[in-house]
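Given as structure tokens, the chain that follows is alone and in the form predicted alone.
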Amino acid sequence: MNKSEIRRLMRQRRRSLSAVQRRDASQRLLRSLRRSQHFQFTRRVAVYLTNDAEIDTSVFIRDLQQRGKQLFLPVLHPLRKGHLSFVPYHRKTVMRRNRFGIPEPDFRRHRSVPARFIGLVCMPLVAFDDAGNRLGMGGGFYDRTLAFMHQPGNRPALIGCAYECQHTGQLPAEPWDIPLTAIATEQRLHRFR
């Protein structure tokens, strides 16, 4: 299958889950994430707000807030087309919808932080494989934003969040794709080199 076909199939799989399955998966996702030392010990964590039947992040967002972690949300960068910026997120953060209809902090009201200064980036995905390759929605936002990962220096740990049903044997990988540290699902934490 090509990437478009894989995206269509995996999005159907996650949309077919019942509300009870989704709620249960959200609780179990937190258990998987807690198995990661990066999740346990990192002070600055970037996370996304759930969209398009993605695995629900609200439970682990609350957990991180209770632990006093600094949370950041991705924001479509207004000047660097195709890139993300990470903006602090807390209960009083002023939000607005981006061009895709996804809520994000208002870039004009908050100071952003470069990804290289965040310890852990939790990211959404459509599919993942046994080698830690991630297939996103196709916009390339994370790949462009995290391109510095191919160079030496400060690098965050990258954990994809997904349902186990989004796992596939092998995905087509491109040279610019950024491999993940781990994938957290409702069933387990898949670790990669």
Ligand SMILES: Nc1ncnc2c1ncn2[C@@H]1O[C@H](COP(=O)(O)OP(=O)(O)O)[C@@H](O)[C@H]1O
Given for the second form:
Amino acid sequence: MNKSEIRRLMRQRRRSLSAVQRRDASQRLLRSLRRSQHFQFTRRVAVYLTNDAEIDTSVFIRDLQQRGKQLFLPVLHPLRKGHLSFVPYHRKTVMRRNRFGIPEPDFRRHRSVPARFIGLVCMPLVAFDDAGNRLGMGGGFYDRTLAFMHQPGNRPALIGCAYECQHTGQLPAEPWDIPLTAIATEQRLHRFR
Ligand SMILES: Nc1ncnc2c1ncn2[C@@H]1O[C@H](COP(=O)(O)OP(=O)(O)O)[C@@H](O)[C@H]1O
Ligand SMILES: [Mg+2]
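Switching forms now, from the form predicted alone to the form predicted in complex with the named molecule, please provide the structure.
Everything in the complex follows now, all chains and molecules, and the chain you saw is the first one.
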């Protein structure tokens, strides 16, 4: 299968889950994330809001908020095409819809932070494999934003969040793809490297 066929299959798989399965999975996802030292101890954490039948992030976001973490949400970078920037996310964050119709913080109202100042980035994905390779929706946004990780220096930990049914044996890894530190699912925490 090529990448677009894998994307189609995996998006169909996650869309076919029932409401009960989704609710159950979001609670179990938190349990898997808690197995990660990064999730437990990192102070600045980038999260994302669920979209396109992705596994529900609201349960673990609430957990992070209750533990007093500094949270960030990705926004489409207003100037650097294809890049994300990260904006603080709290009760007073003003949201708007971006050009994909996805709610994001209003970059005109809030100051953004470069990804290298964030300790842990939790990110969505469409498929993942045994080596921690990630297939996204095909925009390459996280790859571009995290391209600095190819060089030595400060690096955030990267945890992908997904349903276990998005797991596949091997994905085509491209030179620009940034491999993940771990992937949390409703069944377990997959650790890599
Ligand atoms: N660091 C980068 N610099 C320039 N283009 C990039 C970079 N990372 C990814 N891209 C581009 O983004 C596109 C989508 O990347 P891909 O990895 O297939 O998507 P996704 O990660 O969303 O699954 C590719 O055509 C690729 O050339
Ligand atoms: Mg990629």
